[in-house]
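Shown here is one chain on its own, the form predicted alone, set out as structure tokens.
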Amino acid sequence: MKITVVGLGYIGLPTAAMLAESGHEVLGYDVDKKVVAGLAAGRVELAERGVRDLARRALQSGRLHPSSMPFPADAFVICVPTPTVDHRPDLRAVEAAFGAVAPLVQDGNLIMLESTVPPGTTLAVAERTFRALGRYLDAIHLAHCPERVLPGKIVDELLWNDRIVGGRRPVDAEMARAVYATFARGEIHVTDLTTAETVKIVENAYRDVNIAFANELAILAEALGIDAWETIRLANCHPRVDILSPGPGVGGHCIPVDPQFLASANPFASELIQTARRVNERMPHVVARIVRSVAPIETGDRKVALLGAAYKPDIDDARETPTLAIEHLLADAGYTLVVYDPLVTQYPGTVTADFDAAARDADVLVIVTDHAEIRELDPQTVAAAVRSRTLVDCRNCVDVDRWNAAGFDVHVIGRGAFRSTALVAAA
């Protein structure tokens, strides 16, 4: 088939690749000239090394094209994004997308949307498109295949986990799931259009509110004076238990994000669903009073270096991360603030790739994100750098005795009283 995939960035670009590795004619469209500029060129900035070598492949193969404007195709498949704005879903780039390909669509094209939307949303903008250029839906394909890949996994998630799709009618379901049958492993699930969009977004839904559930016990532990992440521990014994670990808050292009959309569907019927979502904002302020306590502002200039950017570990996503809500509330406190990272090149603040340099005269280390260099850092070494030994650990991912015995004050978030060696060996 031609296909023409709209949006080449974390999903659109690997599922560009992807289809073109499976023998299909893709052209990838992308209003920033850069991306494509880029890709023409053989550049793939995104750092995940399978999908760098999976695109590579793609453009080498001459199947996959970039482009700054789109072409005709059998079907077009949008991954474009859709954040929230005052916690509303922003669909200007999903009706955008639309509103480019409509007139090149043809009686018997598809299309497909696999960006996550509100309930009702792709039969919306589709009709409203459509009806702008004098024309109807009957004649054309329409379905919802939202993607549900992790970052870090991408092209595995992309060829082994299942697929749900969602069709106006049983005949554009079946002609989307004809299509991703040419790669996927996994099974692929038939549904209607309203159910597909709404099974993406409860997924996110539920993760949010398990981690705000293991977010109010890191806190309900921490005035109790017990260990959180024992208690859970011990609570997951359970065989019908899966409780999640708490955090600094909750980052990415999806969970943050995702159940906006089933509280704004109705705002009446998803209390929970709010209330989750509230507990995990409130999760940096947690940590911000954790460091004003440690070490107050007010008896002189504070130097705080969190650790991590990127909004989970080993990858170098910063969308919707919390550490960049953790850097303005110490910011507006007075504190000098200094943020590294590894892997993340694009943040919305600064942030240094030098370790030396962020942790050098600091009097308090955060660690936000548990990349792999970041729990391997050595505490003698980090020692003789930094002003005064303080480290917040908010992931639970050091070795506490082994930094308490480089004279380091830990304090993990969730952890009320910390547990003897024999305990730990009993346990």
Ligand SMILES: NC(=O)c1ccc[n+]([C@@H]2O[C@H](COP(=O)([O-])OP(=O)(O)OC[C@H]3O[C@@H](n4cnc5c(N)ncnc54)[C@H](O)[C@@H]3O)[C@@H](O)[C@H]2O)c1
Given for the second form:
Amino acid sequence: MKITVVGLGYIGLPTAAMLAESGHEVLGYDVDKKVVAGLAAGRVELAERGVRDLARRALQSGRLHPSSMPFPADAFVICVPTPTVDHRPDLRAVEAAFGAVAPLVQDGNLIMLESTVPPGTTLAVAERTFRALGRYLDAIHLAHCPERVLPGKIVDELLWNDRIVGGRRPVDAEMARAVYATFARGEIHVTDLTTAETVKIVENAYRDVNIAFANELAILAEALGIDAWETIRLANCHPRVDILSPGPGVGGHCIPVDPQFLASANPFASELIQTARRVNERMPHVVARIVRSVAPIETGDRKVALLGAAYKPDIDDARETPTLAIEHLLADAGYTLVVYDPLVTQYPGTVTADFDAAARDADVLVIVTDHAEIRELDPQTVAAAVRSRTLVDCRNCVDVDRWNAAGFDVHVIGRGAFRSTALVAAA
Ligand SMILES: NC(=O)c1ccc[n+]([C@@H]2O[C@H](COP(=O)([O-])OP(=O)(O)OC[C@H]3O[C@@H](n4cnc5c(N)ncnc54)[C@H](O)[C@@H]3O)[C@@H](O)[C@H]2O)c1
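With the form predicted alone in hand, show me what the form predicted together with this ligand looks like.
Below: every chain and molecule of the assembly, starting with the one above.
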């Protein structure tokens, strides 16, 4: 088939490359001219090695053509961003993408929306767009095929995940299923448009609620003087319990955003979802409170090094990262901040990949992201660089005894007993 993929980001590029690799002639259209120029020159600048290799192979094969213009095709796959603004879905990119391809769509063509959207969006946007052109949807095929890959494992999951394919009519779903079946090895489940849209956001709302539960346990555990991590580990030994981990807050383009799509569909029937969001949004405040208690600003100038700007380990994506909220809260309180990340280059503030510069003369190190480079830091070496040996670990990712042995006070979020060097020495 000839397929136009709209949006060449984290999702669109590997999808376009996978379609090209399975023999389709793929045109990748993006409004960002820099993205297109880079790809046209063979540059693929994503952190994930598997995605880079896949995209390079597709570009070299001559079957993936990056372009700043959309072109006619048999099928159109839309993978544009769907952020929230003031907790409400911002669907302008989806509207723009439909608007750009609609004049090129011929009767019998297929449009598949992959972007995550609130229930009812695919049909509403398509109807509005085609009605404005004086056309009826019955002449075309329309499907929603939400993308559910995990950053860090994108290529693997594109191939092996089960897929949900929702069609406006069964024939539309069947056409979309046939396209994905050319590369997807997982089962392809066929349903209607609105169910497919809802399944995707339900999955992330479920994870957000589960993480909020873990975060609430972390705060409770600190008050009770027990260890939330150990409590969760033991509770998860039960065959029907699966609690996720606490942390500094929830980041990324999906989990903090998608629940709001469900909540905005019916604010009165989504109290649990909204409460979970509030609990998770409160976690940067919890981290700031810990820093303020272990290194009070009142006693002098304080430099805090935030270790990790990515929202999860070993990726370069800092969208919705809790690091930014922690940085703002502590800067507002008068602390001097430096943010270190070995992978992230795009961050709304300043980020450095130079750990030595970040740690030099720091009073507190805060592990926000458990990148391998951060998990594997040598406490003895770090001890020589900092001004004061205090570590706040929001990911429970370091060997506390080793850091204690290097003279560090370590506070692990959710761990009630504060393990100071003095306590260890006394024991
Ligand atoms: N990143 C993930 O891990 C992930 C996982 C599952 C689902 N999703 C969903 O997939 C969708 C895409 O996310 P992403 O992470 O690939 O976004 P992204 O920001 O990485 O990439 C989007 C690309 O679309 C381009 N674009 C924006 N508007 C456009 C338009 N009107 N026409 C053509 N190109 C346009 C941008 O320039 C950008 O290159 C979102 O709805 C997201 O929620 C993302």
